[in-house]
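Just the one chain here, the form predicted on its own, laid out as structure tokens.
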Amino acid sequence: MRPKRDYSLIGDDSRRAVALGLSQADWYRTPIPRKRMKELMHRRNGPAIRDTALWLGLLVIFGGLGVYLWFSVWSLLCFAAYGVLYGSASDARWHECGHGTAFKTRWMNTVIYNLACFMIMRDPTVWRWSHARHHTDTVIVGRDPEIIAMRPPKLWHIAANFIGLFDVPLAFKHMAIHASGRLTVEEATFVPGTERAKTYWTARVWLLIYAAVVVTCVVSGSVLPAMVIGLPRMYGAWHHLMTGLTQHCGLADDVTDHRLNSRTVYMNPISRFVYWNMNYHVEHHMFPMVPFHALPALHEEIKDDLPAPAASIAAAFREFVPAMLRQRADPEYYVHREVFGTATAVTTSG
């Protein structure tokens, strides 16, 4: 029986992963002809400009109607839609623009990345480096800082984050730490010294903005300003957590084949827009430089080498929720993926 996992980035499992060669390992990739890969990696502004204009336009429409109709059932319905666009779609925009692949033009990626980071409450510098580590050491215990469901999973903690009950206070705690000119001990393991000053100043500006929102609420005697800025990160978080759980939950840890630790899920068009095609998650991890708009084509190219995708979000939940329930008593349990003879993964999990 394996000892209890240490998910901290400075603990025994971190050192174990390095010693076993699981950190910064060579990962399996489905072979694709070089010419086709170049076509799939081609960056364009058009799809992201179209989707961003629609995203921002819908934010203005639903947010404006929510304010105009306040307080009524209709305003709450408008804010329900606004919340998903603010507190969930921002997660995907943060992600894709952080990779620098959403737009061809660099400054466009930078602008949307920073806006989305503010909305999702993730420091743009810390999370750029955190996500780089996530891709380098995907679901490697002690190395990946973005593992949602640890073993045994804290199901009550995950459920509470459907409305951000833990994530949002933690985000403000980190803002306070950063504003004081410090990083957390774990952040210091992956954020270079030359990048840290940006984090400190970002936190100070963000805290001033949130303070202004609170003051405006107090002066106006209404929660409405916070319904527009801040609170949507809580009441609109459910969709990004729902889709995020489908990515890796219930699958193997400490392997070097994304087919074993990541999950592709077929989704409805609305969720795909909100999620920006990240439902093709095995494909994204294998080839992270392929833009979001080319992921469906990449899926068609390599699907015969991958495990069968979940047929829907509900089907994905039916697979990983029972696995997570079983992991409470048996942390070594996981969903075994059937892959083909081309796999070269190293595995140390049960």
Contents of the next structure:
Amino acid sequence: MRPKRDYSLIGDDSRRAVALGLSQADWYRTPIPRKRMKELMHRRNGPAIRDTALWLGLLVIFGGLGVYLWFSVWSLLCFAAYGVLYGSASDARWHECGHGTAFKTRWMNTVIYNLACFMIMRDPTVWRWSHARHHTDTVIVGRDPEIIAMRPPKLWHIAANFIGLFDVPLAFKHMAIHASGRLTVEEATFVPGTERAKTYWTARVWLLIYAAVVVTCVVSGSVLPAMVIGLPRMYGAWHHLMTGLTQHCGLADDVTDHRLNSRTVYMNPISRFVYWNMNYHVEHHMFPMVPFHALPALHEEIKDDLPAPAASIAAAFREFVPAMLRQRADPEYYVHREVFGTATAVTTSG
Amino acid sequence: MSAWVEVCAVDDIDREDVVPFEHLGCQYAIYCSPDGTFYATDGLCTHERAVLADGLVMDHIIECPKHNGRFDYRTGEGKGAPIRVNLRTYPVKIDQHIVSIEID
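Given the form predicted on its own, state the structure of the form predicted together with its partner chain.
To see the whole picture, the full complex is given below, headed by that same chain.
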């Protein structure tokens, strides 16, 4: 029986993962001919410009109507849509632009990356490095800083984050730490010294913006300014958590095959727009160079080598929620995946 | 002491592409730029040692397949996070349609 998992990046399981060769390991990848891979990796501006224009346009329309119709049922409905576009779509934009694959043109990735980071309250520098680690050591205990559901899972914590009750206060705590010219001990394990000043100045600017929002609310005697900036990270967070939970929850940890620890889910078109096709999550982890718009084609290319996708978001929840409930008493339990063909999976737990 | 080592025929690399090359246990990446000029660098990313030949060549940039780190393969210069160490480059010559690189 394995001792209690230590998810700290500076704890026993971090050292264990390195000692076992689980950190910076060679991960399984489905073979794809180089010519086809180049086609799939090909960068284009068109799909991301189209989606970004739609995203920002809808934000302006729903946000504007929400303000104009304030306070009424109609304004709340508009803010419900605005919140998802602000507090959930920003999660996918942060992610794709952070990889640099959304747009072909670099500055476009940079602009949308920084805007989305502000909306989702993730420091652009810290999270760029955090996500690099997530891809290096995906769901490796003690190495991956982006594990949502630990074992045993804190279900009430996860549930509360559907409206950002833990994530948002934590984001402000980190902003305060960064603004004082420091990183957390864990962040310091993956953010190089040369990059840290950017984080400190970003936090100072963001805190000034949020202070201005609070002052505007107080002066105007209305919460409306915060409904536009800040609060949508809470009331609109549910969609990004819903989709994000499907990525790895209930599956194996400490393996070096994304087919065993990641989940592809077929989703409705609206969720795929908000989530920017990250429902093809095994594919994304196996080939992070492939842009969001090419992930459906990549899926078609390699699906025969992957476990069957979940048929819907609900189907994914039906798979991992019971697993997480069971993990409360039995942290060793996880959903086994059948892999086949050229599989060379390495498992060290479960 | 350096020596020229034959890598492949010029036709073995498409324009704006890269191929891997291994010699005496060391890995190299051999590039053909959009204008048909050949270049060579170390074969593994300086960030976490992913095989660069699995990456994407765009103009004069090679992007690492693992974390999208970018290098100018003509000079080996890293182009920002997560790259902190430049790539080593190697001289290349073409002789009778054969690409060779000069290795220490």
